[in-house]
Every structure is written in structure tokens, then in C-alpha cells.
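Below, in C-alpha cells: the form predicted on its own, a single chain.
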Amino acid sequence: MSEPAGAGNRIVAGSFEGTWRDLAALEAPEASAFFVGSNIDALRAVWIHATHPGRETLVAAHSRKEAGLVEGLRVAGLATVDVDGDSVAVDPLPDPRPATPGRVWLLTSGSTGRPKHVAHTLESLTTVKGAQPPRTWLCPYTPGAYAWWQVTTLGLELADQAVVYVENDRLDDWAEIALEHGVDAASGTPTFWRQALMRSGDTLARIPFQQVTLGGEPVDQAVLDLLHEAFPSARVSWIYASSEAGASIAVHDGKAGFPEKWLGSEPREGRPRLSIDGDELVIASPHRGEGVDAELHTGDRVEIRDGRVLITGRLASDEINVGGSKVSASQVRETLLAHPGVAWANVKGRKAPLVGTVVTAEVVLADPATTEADLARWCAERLADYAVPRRFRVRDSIPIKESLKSDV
């Protein structure tokens, strides 16, 4: 049995603290979809996959299990295995096919329909290569998500990379968990970081962050500036990644977007080729999943401003038509987030007489003295009249779902 380079790295997950080698054994068919109740259950599935080259594996949280998905996985040749601590329930296939050695299946988010499964390998999921400074990472993501795999493979395949996992029901306490276990690097979405800074800013200030990473949602300048101010000793990076494209863009210069000169340029070995078709980002990635188009139309909208290519949101949901005038919801959201009194914002269209649709906004305030009139005036000074929100809803807290993204 061969062992990955990180086999001796420390893992903290719930009540477990040890190394990969200390994980309890797990038996299942060679081609299995594991539905897990916790991170430690998921890590057991990863460890058996990593140390038995003939295996084919999918890992997902119990919350993602539904009849249609399970049937699709079984048609694809994966037995289903429910793991919840000491309880392991196997639903084998009546006529199992041979496993495809080393294949790792990921579920897409399902934001555009029923989740699909995309094939990778541990190698294609390990996007950080070469020697790295010793780090203790925080992983707040749901087991089986692409970002979860990015942090997990970092801890599995590279030496001196410990990982502290946070269960979904402990997310409110993650800063205290990180402080207790010596975390100095963490990855999360912009929503995750905004919520944490509002809720646990004093505790976060005591964590000696050396690396802060964010992705999974549009990354605006306001959140980057907040993180640089909160963690002046840390390198702040944003990463564009998806189950289909893999990790494709990494930016470390403290600025939103990536340099326009990266478009169409000859990429270095192992890097993707980036281009724009209309307003859509197109990626030709060497880290893409099996069977994904060589040039993937991502569905993400981009804008070029001041020599930077900004990824602003999804094409399908970004445009609001106000009386025949097109409004970019992401531009309005970005304008609101630039206001010093706003911690979080979401922008949508709402049906209205005469013009058909008007712009509305939900906000969480960083400064309770900020009024709706202040926000309307701020937007009016920076946006066309038809793009100014006509109604504001003030929320008490930043909404977040299991994926660490906004739940609206």
C-alpha cells in the first residue's frame, strides 16, 4: 500500500485529532458514492481511495442525497454507501462494473438544474504543487465540494500542511476553533469572510493568518480591502475554480479581477488559456474534469475596467431590464458594497407598473447609522437614474447557506 506525501499531516475534525494514518478503516465496493454525515466520515473515504489505487470514489454530504441523484449514480456504476460514524450502510449494485482506477467524481452545485457528476483524479484536484511553507489550514466547506477537495488534497498530497475541518453546525464558532488549533491559513467565500468579520472580528484579530483565500462568488475590491486591513500580515488571494474547469485563475496582488494581458496569452505549463466570448468568460483549462469541453463557456459574466478583467456574476441572472434599459445587478451590488456603511448587499429586479421592472436591494449594514436615503444618494451619484434601487430591505445578518454562499 503506497502512502501520499501528507500521510503524517495532522487532521482535526470534530472530536478526532490525529494523522491520516490514524483514520478508522472503511470497507466499501471499489466503485462507490459515499454519502457522509461529517468531515471525519468523508476523510475515511478519501483515505481508502488514496491508499488503494484501484478505487473509484464520490464523496458528498448526506444533505445532497436525493432519489434522482442516487439513481443517476447507480446508472453510472457507483454503489451508494451511507457513512455516519460507526454506521456504514452499503447498497451494492446487482451487477457491478469494474472501477476506473483513481477516478474521483464531484457533484456540481446544481445552480442551473439537477447536479451533474464530473470526473477528476487526486492529481487533477491537487492544484498546489511543489514545496510549500508549513501551514495549518481551516476548511469550512461541505464535504465533497470542489473547494473542500482543494483544501483536502493540499493536506493529503503535500507535507507539512495540517487541516482543521469545521462542521456546518459549528460554523458560527469557527474563529474560536481556528484559534484553539493554531490555524494560520483559511479559505472561504466572500460571504463567509464578510459574515466572519462582522460576527467574530475580535477573535479573528488574534489569529496569526499568513494566507487568506477566497473564491466561489464574485470577488469585489471592497472585500479584498477589508481582508487586507483585518490581516495585514497575510497574503490575500482569490481563486476562480469550478468542478468543471478546475482551479483556473489565482490572483495575489490585492486587486479584484485579473490583468487584461492574461487574455489570449500563451499560458505557462499547467496554466489555462483565458478568453472572452461576448461578455462570457471562456477557459481552456488543463485541470478540467474528464469529458469537459476543451474550451469551456463558463456562464460567468465579465467586464474589463482599467486594465482588469472583473468576473461580476452569472450571465443568466445579472441583467435587469428597466423600461428597456439594461442594468447590471453586479454593478449595483458593487456600488453598494463600496459604501463604508454596507457589509453585504444583494440586488434583484422586481415587477413594477409602467417600466415593468425596477431595481431593489437587500443590505446588511456595517454602520447602523446608515439610512436608506444615504444609500439611494450614494447610488444616484455613481449610477444612471434607472439603475438606482427604488426599494431597500435591511437585514439583521448576512444570509449564508451550506455552500458558504449567499442564500438569496
The other form holds:
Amino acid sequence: MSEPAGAGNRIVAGSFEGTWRDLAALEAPEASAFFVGSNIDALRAVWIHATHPGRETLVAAHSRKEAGLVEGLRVAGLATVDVDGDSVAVDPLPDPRPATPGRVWLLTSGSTGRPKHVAHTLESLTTVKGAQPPRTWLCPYTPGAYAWWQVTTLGLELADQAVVYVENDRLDDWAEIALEHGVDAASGTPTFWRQALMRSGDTLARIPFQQVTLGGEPVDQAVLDLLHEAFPSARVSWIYASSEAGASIAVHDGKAGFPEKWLGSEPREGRPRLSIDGDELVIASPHRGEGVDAELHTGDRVEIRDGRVLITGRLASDEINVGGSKVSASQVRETLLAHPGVAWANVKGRKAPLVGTVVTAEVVLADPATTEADLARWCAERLADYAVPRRFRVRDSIPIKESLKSDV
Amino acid sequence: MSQLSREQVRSMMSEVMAKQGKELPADDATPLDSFGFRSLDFSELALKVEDEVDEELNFDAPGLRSIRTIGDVLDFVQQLLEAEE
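Return one more block: the form predicted together with the partner chain, after the form predicted on its own shown previously.
Let's see the whole complex now, leading with the same chain.
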């Protein structure tokens, strides 16, 4: 049995603290979909996959298990296995097929339709290569998500990369957990970071972050600036990654968007080729899932501003038609987020007489003295008249889903 | 559904204008275009009223086209509110 380079790395997950080698064994059919109750259960599934080359594996949280999905996975030849600590319930297939050695299946989020399963391998999921400085990473993501796999493969395949996992029901306490276990690097969505800075800023300030990474949602300049200010010693990076496209863009210069000159140029080995079709980002990534279009139309909207290509949001949900004038919800959102009194914002259209739809906004205030009139005035100075939100709703706290995104 | 008085609707209209640094004239006969009350402002007022009464109102009513003055707006909204009762 060969061992990955990170086999001796430290893992913290719930009450477990040890190395990959210390994880309890797991018995399951060679081609299995594991539905797990916690990170430690998920890591056991990853470890048997990593140390038994003939295996084919899918890992997902129990919360994702529903009848239609299970049926689809079984039709695709995966037995289902429920793992919850000592309890392991295998539902084998009556006529199992041979496993495809090394294959790892990821479920897409399903936010734009039924979840698909995308084929990867541990190698295609390991997007950070070469020697890295020793780090202790925080992984707040849900087991089985692409971002979870990225942090997990980092801890599995590279030496000196410890990982501290946070269960979903402990997310409110992640800063204390990170502090207790010596975390110095963390990856999360912009919503995750905004919420953390708002809620646990004092504790966060005591964490000696060397690396702060964002992804999974549009990354605006305001959140990058907040993180630079909060963690002056850290490198702040944002990445663009998905189950289908793979990890495709990594930007470390502290600015939103990526340099325009990256478009269309012949990439270095191992890097994706980036282009734009209309206002949609197109990616040809060597890290993409198997069977994914070589030139993947991502469905993400981009705009070029001051030599940077900004990824602003999903094309399908971005446009609001106000009396025949087109408004970009992401542009309004970005304008609101640039206001010093706003910690979080969400923008959408609402049915209204005469103009059909008007722009409305939900906000969480960083400064409670900020008024609706302040925000309307701020927007009016920066946006076309019809793009200024006409109704505001002030929320008490930043909404966050299991995916660490806010998509309310 | 909670009822709104004409004065309360006027006050909401005033708030819509105040957000833009404008003042709502005191005279109900004042034409809307004379103080810059536009379609979007009417839309905003409509949403404010809907939120207040927690009900979606039928703003597609024919009377909408003949609105010219502050008083017309207030009359129209009052009619809608009464129709919903």
C-alpha cells in the first residue's frame, strides 16, 4: 500500500486529532457513494480511497441525500454507504460493476438544476503542487464540495499541511477553534469572511494568518480591502474554481478581477486558457472534470474595467429590467458594498407598477448609523437613476447557507 | 389588511421625495412633473404602500393613466386600498 505525501499531516476534526494514518478503517464496496455525518467520516472515506488504488468514491454530506439523487448514483453503479461515527450502513448493489480505479465523483451544487456528478481523480483535485511553506489550514466547507476537496487534497498530498475542519453546526465558533489549533491559513467564501469579520473580529485579530483565500462567490474589492486591513501580514488570494471547471484562476495581488492580458494568451503548462464570449467567462482548464467541455461556458458574467476582468455574478440572475433599461444587479451590489457603512448586500428586482420591476436591496450594516437615505444618495451619485435601489431591507445578520454562500 | 389614511400616504410620498433631497409641495393640486415626481418615484411609493399594508395591490387599474397631480396619486392609492378591503 503506497501512502500519499501528507499521510503524517495533522488533522483536527471534531474530537479527533491525529494523522491520516490514525483514522479508523472503513469497509465498503469498491465503488461507493459515502453520505457522511461529519468531516471525520468523510476523511475516513478519502483515506481508504487514497490508499486503495482500485477504489471509486463519492463523498457527500447527509444533508444532500435525497431519493432521486441516490437512485441516479445507484444507476451509475455506486453502492450507497451511510457513515455516522461507528455506524456504517452499506446498501450494496445487487449486481455491482467493477470500480473505475482512482475515480472521485463530485456533486455539483444543483443551484441551477438537478445536481450532476462530475468525474475527477485525487490528482485532478490536487491543484496546489510543489513545495509549500508549512501551514495549518482551516476547512469550513461541507464534505464533498469542490472547495472541501481542494483543502483536503492539500492536506493529503503535500507534506506539512495540517487541516483543521469545522463542522457546519460549529461555524459560529470557527475563530475560537482556529485559534485553539494554531490555524494560520484559511479558505472561505466572501460571505464567510464578511460574517466572520463582523461577528468575531476581535478573535480573528489574534489569529496569525499567513494566507487568506476567498472563492465560491464574486470577490469584490471591498472584501479584499477589509481582509488586507484585518490581516496585514497575510497573503490574500482569491480563486475561481468549480467542480466542472476545476481550479482555474488564482490571483494574489490584492485586487478584484484578473489582469486583462491573461485573456486569450497561451497559458503556461498546467494553467487554464481564459476567454470571453459576449460577457460570459469561458475556461479551458487542465483541472476540469472528466467529460466537461474543453472550452467551458461558465455562465458567469464578466466585465472589463481598468485593465481587470471582473467576475460579477451569474448571467442568468444578473439582469434586472427597469422600464426597458437594463440594470446589473452585481454592479449595484458592488456599489453598496463599497459604502463604508455596509457589511453585506444582496440586490434583486421586485415587481412594481409603471416600470415593471424596480431594484431593491437587502443590506447588513457595519455602521448602524447608516440610513436608507444615505445609501440611496450614495448609489444615486454612482449609478444611473433607474439602477438606484428603491426599497431597502436591513437585516440583523449576514445570511449564510451550508455552502458558505449567501445566495438568498 | 391595515388601512392607511390619505395623510399617511402623503407622508410616504414625502419620504420618497426627501430621499432625493426634494420637498413635496403642500398643495394637492400641484402637477407631479413640476417637482420631478417620476414613474420610478410612483413605483417606489407603490412598494412602500404594499409593504405597509402587507398586501400586493392592483396598480394596473385603468385610473393609473390619468394621474397628473399629487391629489390624483393620493386619490388613486386610497381607491386601491378601499377596493382591497
